[in-house]
Amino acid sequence: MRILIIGNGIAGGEVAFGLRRAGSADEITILSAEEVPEYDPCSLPYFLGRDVPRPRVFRRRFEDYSSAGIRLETGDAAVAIDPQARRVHTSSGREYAFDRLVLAHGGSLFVPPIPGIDKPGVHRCKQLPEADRLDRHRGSAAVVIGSGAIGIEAAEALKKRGYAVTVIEVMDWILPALFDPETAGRLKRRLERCGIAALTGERVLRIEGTQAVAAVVTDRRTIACDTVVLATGIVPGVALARTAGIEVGRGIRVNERLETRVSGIFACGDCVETVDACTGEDAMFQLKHNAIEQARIVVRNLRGEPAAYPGAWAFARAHFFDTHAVSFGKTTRATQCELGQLEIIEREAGEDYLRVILKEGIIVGGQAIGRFADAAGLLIGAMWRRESIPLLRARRELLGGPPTATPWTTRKLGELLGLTG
């Protein structure tokens, strides 16, 4: 059988690699829009910052392919797909035939018009060749644009390398996807401590400069700079997709087995748009963990072994400095517009905060900062498990007594929240 896997990032790799590690003997072929073997994207900050030599991104090397059987053709991105002929074509005018094919290309920079954003000067560090463009500059003044994880880490990365940095969000708090107001706050404050300056709810007008950037105009200053960094979110990859007719939302629509409404033709990673396990909401999580579980999921199914997919999970880390912080489930701002009562559990130890979201009683969403967010895991296994806090309050004698008393998760749950005092 010829399965053909479009993108060869963590997802693209995992299926193809995953299907040699379950002994198929199947023709497998990796088409890539990039040069090179797969790489971890999310090392690239790290690389920038010179916390990881460049060797370290790699995940695979191109010689790991040839020794798997995996025909591996980079350089050339898929533009369409004829699945009746059930054949990919390329932007260089190549077909490749397929029984089986995996989506697996995720998603591009979301690139905002801005006037002066073509400038030299402007970067991305989603792509190895834009952090390497990014390394070989430069500069001295940067203004990253958007506050999500990887503008956090690239801001940490150019602050190593001896830059000014201005974080600009357009919204009021910084990784506003990720994090509540009011746990963003000790996180923004903590960066402006490092020397990184964080401006939110300004909008940028526009980027000035003659022959390359000289500054950013927003709505409230003018900020002089010779750098300036696009951190402005992942749209999901969904044009291919509809090249053959196939069902498309915010991302690729697919069923349980991940496979599309066109038969034989799967998706998994950031192109793909799936349910939330814990709620069954249509979700879409664009976090490593996710991409590599639906990968093997879809191998499951390309070898016939029926497997259904239990859904996404949000769970993600900020880490700047010396600051460690997690978020899992939903925002309180996701679940605003939703019927049922809101509860937020908050404490703070100095420095460490803790913030945990309840809806009817169940853990629904929570974030942490410090030595809370070591203990993030006793705080899932409760939203998995539907755990009721009010029940856990009304069992509130039980936790403090003998060990034997209840279980070990639900007395270290207790302490956690803070019910055993």
Ligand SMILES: Cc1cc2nc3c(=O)[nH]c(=O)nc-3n(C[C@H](O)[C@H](O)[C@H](O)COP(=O)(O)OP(=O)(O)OC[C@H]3O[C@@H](n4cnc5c(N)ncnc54)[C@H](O)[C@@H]3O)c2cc1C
Given for the second form:
Amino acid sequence: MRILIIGNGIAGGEVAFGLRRAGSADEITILSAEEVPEYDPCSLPYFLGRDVPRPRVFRRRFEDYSSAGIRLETGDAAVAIDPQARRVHTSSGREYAFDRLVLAHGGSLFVPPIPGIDKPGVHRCKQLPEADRLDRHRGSAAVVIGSGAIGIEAAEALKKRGYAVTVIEVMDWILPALFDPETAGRLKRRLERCGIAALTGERVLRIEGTQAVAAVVTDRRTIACDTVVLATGIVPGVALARTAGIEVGRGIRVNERLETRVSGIFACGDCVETVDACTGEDAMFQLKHNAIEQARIVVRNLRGEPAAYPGAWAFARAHFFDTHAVSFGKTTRATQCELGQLEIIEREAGEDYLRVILKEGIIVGGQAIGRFADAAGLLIGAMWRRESIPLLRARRELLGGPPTATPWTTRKLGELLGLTG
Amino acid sequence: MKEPSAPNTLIHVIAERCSGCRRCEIACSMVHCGIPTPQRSRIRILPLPRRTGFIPVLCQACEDAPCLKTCPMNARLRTAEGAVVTDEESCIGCRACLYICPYGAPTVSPDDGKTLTCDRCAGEPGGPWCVAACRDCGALEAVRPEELFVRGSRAAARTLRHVWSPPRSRRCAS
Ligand SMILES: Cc1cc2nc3c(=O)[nH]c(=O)nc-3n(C[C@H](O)[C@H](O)[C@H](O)COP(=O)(O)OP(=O)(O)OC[C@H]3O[C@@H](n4cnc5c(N)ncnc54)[C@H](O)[C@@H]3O)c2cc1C
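Structure of the form predicted in complex with the named molecule, given the form predicted alone:
Up next: the whole complex, starting with the chain shown before.
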């Protein structure tokens, strides 16, 4: 069987090599828009900040593909799919025939319509060539637009490289998709203590400069700078799927086997719209672990074993200098349009902070800074098991009784949430 | 291409036997760092609330380990023996592996903030040092994975019989 994979990222690589690990003798081709073997986008900020040397961003070498008998076509992007003829057309005019097709081409940076956004000095750090360009750039003052995880990581990297750094966030708090204002406010103070300015509730109006970037103008001020980094979010790549008449929502629509409406065409990674493993709601968590797990489900289905994808999970760390924080599940904002009684459990010890969000007595999300974050796994486990916190509270004696009566993870959970009294 | 997905030596924890003496922590830091520093131990003794018991916590080298998938640097590696360890050359100390671990098993090194986990003392002729150090209490045993089920179920059955023995009247007549 001819299996064609579009995209040589986390998901695409996992499908190709996962097939071989599973003993597949199929003809496997990966079509890649990039020139390099698979690298990890998550590693890019740490290469940029010189925490690790550049080769550490790669997940594979060219030899890995040849020795696994996987054909890798580089520097050629898929532009259209003909589902009837079972062919993919590329930007260089080539055609690839397939029996099974896997869409694993991820997403692209959302570029806001800001005047001046094309000026030299405006950078991105989603892909390796972009990180390389930013690495070679010689500047001294940077403005990072967007304070999501990527924006904060880019800001830290540039700070380490000696830049003066300002992060601008249009929402009222930083890391708005991952944290509630109470947690984010604490993180913002810590960011500023590291010498990174964070401006929230502020909108970028334009980027100025005659030749190259000279300033960023917001609705409140003008910030002189020679470097701008766009960290304005990732939008799933859906245009390619549309050419095949595949149904798309926010991302490519797939069934629980991760097959699109067109039989024999699968999709996985940042380009798909899936469900939240905990709640069953539509979800777009564009995270590495989800890309890997989805790719493994696609492999099993391609091998003829019907495998259902249980859903994606939200989990992200926020880490800069000596600050360590984590977020999982839903934020308060994400639960706002839902029915059900919300309860927030907060704990604070010095600079450490814990915030757990319960809905109808079940953990639906949490955020932690410092020492509390070290126990995040216990909270995530309780969320997945849908453990009832009111029940724990009511049966407090179980948390202190003989060690065998209650699993230690539950007992530690009780302690963490302050239920043991 | 076949990669091991599960360890071929496991350390079976029998928490009821743990006295909280922390000799395992000393042994672990000795074998890995050459000096007794419990902060650098890859096994840690967790006291339960009100010190009602102690739990030896160490990496279980999960079959589908979430840390392997969440590490932004791909620094969590499955060794040929099936253990899951941190590649210190790539680790940036972000603690993603610690945060996603159901047991919070990885230790954060006090030296450089990178994570440390149990490698089952790979290459040590006498097997894991913590197991040897725990001889008196017997809370740690080195076992093969297939043994673990049997031992675990037997131990659980023993304690459950003790904790939840049914009232006399409801016992089956035999
Ligand atoms: C800077 C940064 C930091 C991140 N940090 C984290 C983190 O800490 N934790 C986490 O969980 N996630 C993180 N992510 C997100 C994570 O990298 C993605 O979720 C993951 O890479 C998705 O895998 P994917 O295979 O779907 O897409 P990608 O890895 O983006 O791969 C898609 C590939 O397809 C190629 N492509 C696109 N269009 C075409 C086409 N038409 N034809 C051929 N090839 C094409 C692209 O060039 C790319 O190589 C980060 C992302 C970035 C950018």
